[in-house]
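In structure tokens, the next block holds one chain alone, the form predicted alone.
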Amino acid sequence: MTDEQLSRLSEISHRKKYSVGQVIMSDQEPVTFFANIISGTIKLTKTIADGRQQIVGLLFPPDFLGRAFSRNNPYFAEAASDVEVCMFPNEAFERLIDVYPDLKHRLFERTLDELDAAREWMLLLGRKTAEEKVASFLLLLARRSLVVACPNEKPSLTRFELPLRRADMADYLGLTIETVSRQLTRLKAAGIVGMSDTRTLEVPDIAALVDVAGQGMAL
């Protein structure tokens, strides 16, 4: 981005911190706001008709959360881990993209990124085993955790935090407690990961995170 446009977007925005368990939008509710995640982890979720809910999606640094040009939100959007976010009032950045047609652009193509992940996801929990699930998630977040390292940095392996519990893995793996125990379990005896506390996983080797999530993932 110009400077010119990061000075424009910094005039509209404002940053806003939000407690690991706190609604950040509803499902439903009008749209008053788009937002660039700067830290944390949010789960998107939606409601079905008997009250229970499923996670739709995750969002990490640097994904957006908001629909510009709409004026309902279709979910539940709920900090994970404790997030802040650059918020920008939607009119406000709408019309400021209207100014900057690149910036409409590169908004449209990480639309079609958050499509071709949602097809992923679709594969994966259709056709992937126990293992190959559990595997994909921790490449996801392995994988994300490299986006928002420092690029001057070569780390001998990947660590990063747990963002879900092991009962909202289950849930948006489409499996039970137990199996995702287990599944972490075997990968952790096969030295795949490791893990330094109860939140914190390492991956001394990202390739063969790839191999047992099933070759050409592509999350």
Contents of the next structure:
There are 2 protein chains.
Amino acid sequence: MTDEQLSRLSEISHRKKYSVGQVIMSDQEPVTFFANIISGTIKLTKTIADGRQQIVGLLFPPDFLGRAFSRNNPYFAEAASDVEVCMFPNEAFERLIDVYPDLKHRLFERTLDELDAAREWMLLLGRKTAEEKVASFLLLLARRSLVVACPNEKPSLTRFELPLRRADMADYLGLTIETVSRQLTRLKAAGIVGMSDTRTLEVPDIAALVDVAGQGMAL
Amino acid sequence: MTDEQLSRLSEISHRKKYSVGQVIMSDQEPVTFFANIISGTIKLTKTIADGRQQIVGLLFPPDFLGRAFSRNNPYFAEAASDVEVCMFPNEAFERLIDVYPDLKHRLFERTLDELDAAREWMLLLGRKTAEEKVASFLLLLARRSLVVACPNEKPSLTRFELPLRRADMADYLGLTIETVSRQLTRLKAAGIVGMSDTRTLEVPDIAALVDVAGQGMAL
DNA sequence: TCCCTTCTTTGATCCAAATCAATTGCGGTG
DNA sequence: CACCGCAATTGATTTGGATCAAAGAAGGGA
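Output block for the form predicted together with the DNA, input the form predicted alone:
Next comes the full complex, and the chain you just saw is listed first.
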């Protein structure tokens, strides 16, 4: 994106903060904005009346939150941690898209990536065991932290923060809190992961984690 | 789409037939074409080495099969029934997209719909019971057949063909063949569905089916 | 028509994960 | 510091769906 584009963006945007648990976008209301995540983690969820919940997507910086070319929205977006976003009124953003068609192309590509991720997760939800599910999730995070930390190397030790509580991990993996906890202690006992604190994880050997995650975790 | 566009398309396309079980697109090979489904049902699947399989998408006429702006492809596409498609070489199709940007916009919207469908299914796979899963699938088909049959009315009786065998239904719902079969007989016993033949279904009262499907089946 | 194969249903048993139930740990706050 | 409320672990028990095992249907080819 060019500098000119960026300055245009800053003219029509404004910062906004959300704290853990706050609803950013609701099932019921039309979406009036596009948002770029600056910091924190946002969860997209679907819910059934009796309280059952499924996280259908996680968003990290610098992901986008919003619905291109559609006013209604079938998900909840909730702050999974304290979150800071940069918001654009929908109309202004779409005007910008008209001016810079490349932006639209980028949004399209991002949507395709999201579709692949969703389908990857369908395999996990439908066919993987609890142990494989938890391992796959940790692997996802481990890989993410690797990319952020050092794009070119492939170190075998990684340390990262869990951006979710156990309850959210359960909702992402289609499990219960208790099962997630038990699987984590199993992985710990097997020496595949270490935990200095409930939210801090070390993976001494990623290959070992890949093993128990079962395949299909290409990215 | 204009007549001119259509004639352009027919110049660069050709018909092709596949019979049940045939692989149309593989995991391993780059995608070289775009295809419009004329008749039959195509399943998109992801597989683990030990044989576990998950159907991540079903395609019916007049859906598109292919990957815009990406050569590699993380799924298998397999004929779930006898299938007839209309194929376009990838380069030719993308040239067409350049000429008619509206086409690209349509593809984008379709991708967004697929994403919503995938996430809807994530809720089903992660949080619904076997009974709810089977009912949800039948509901999906019932609604589809309603749309095809009479776009404007809302009759309460529907009859339609199951486009999948039990094994495929199981792979779509994250269940086993046996469980699918049992749930079908339960629904039959409860009078919620009727089956003249293993592949032909009647739904006397869609509202009753909606009830057991649990919500979240908006479309 | 009768095999032969493949699909489907049904039954009996088992097991992974859910549920129920404490207990422990931990961060804030008066 | 001690208290409170929430998050996480750990244990005991239950259960929904998987697995194992047969026994029907339904093609479909010779």
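This is a predicted model, so every value here is computed, not measured. Between two forms, the rigid core is defined as the largest C-alpha subset superposing within 1.5 Å. Residue numbers count along the first chain shown, from 1.
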- Message: Superposing on the rigid core, I want to see if Gln53 changes position between these two forms - specifically a Cα shift of 2 Å or more.
- Response: yes
- Message: If the two forms are fitted on the core, does Val20 show a Cα displacement reaching 2 angstroms between these two forms?
- Response: no
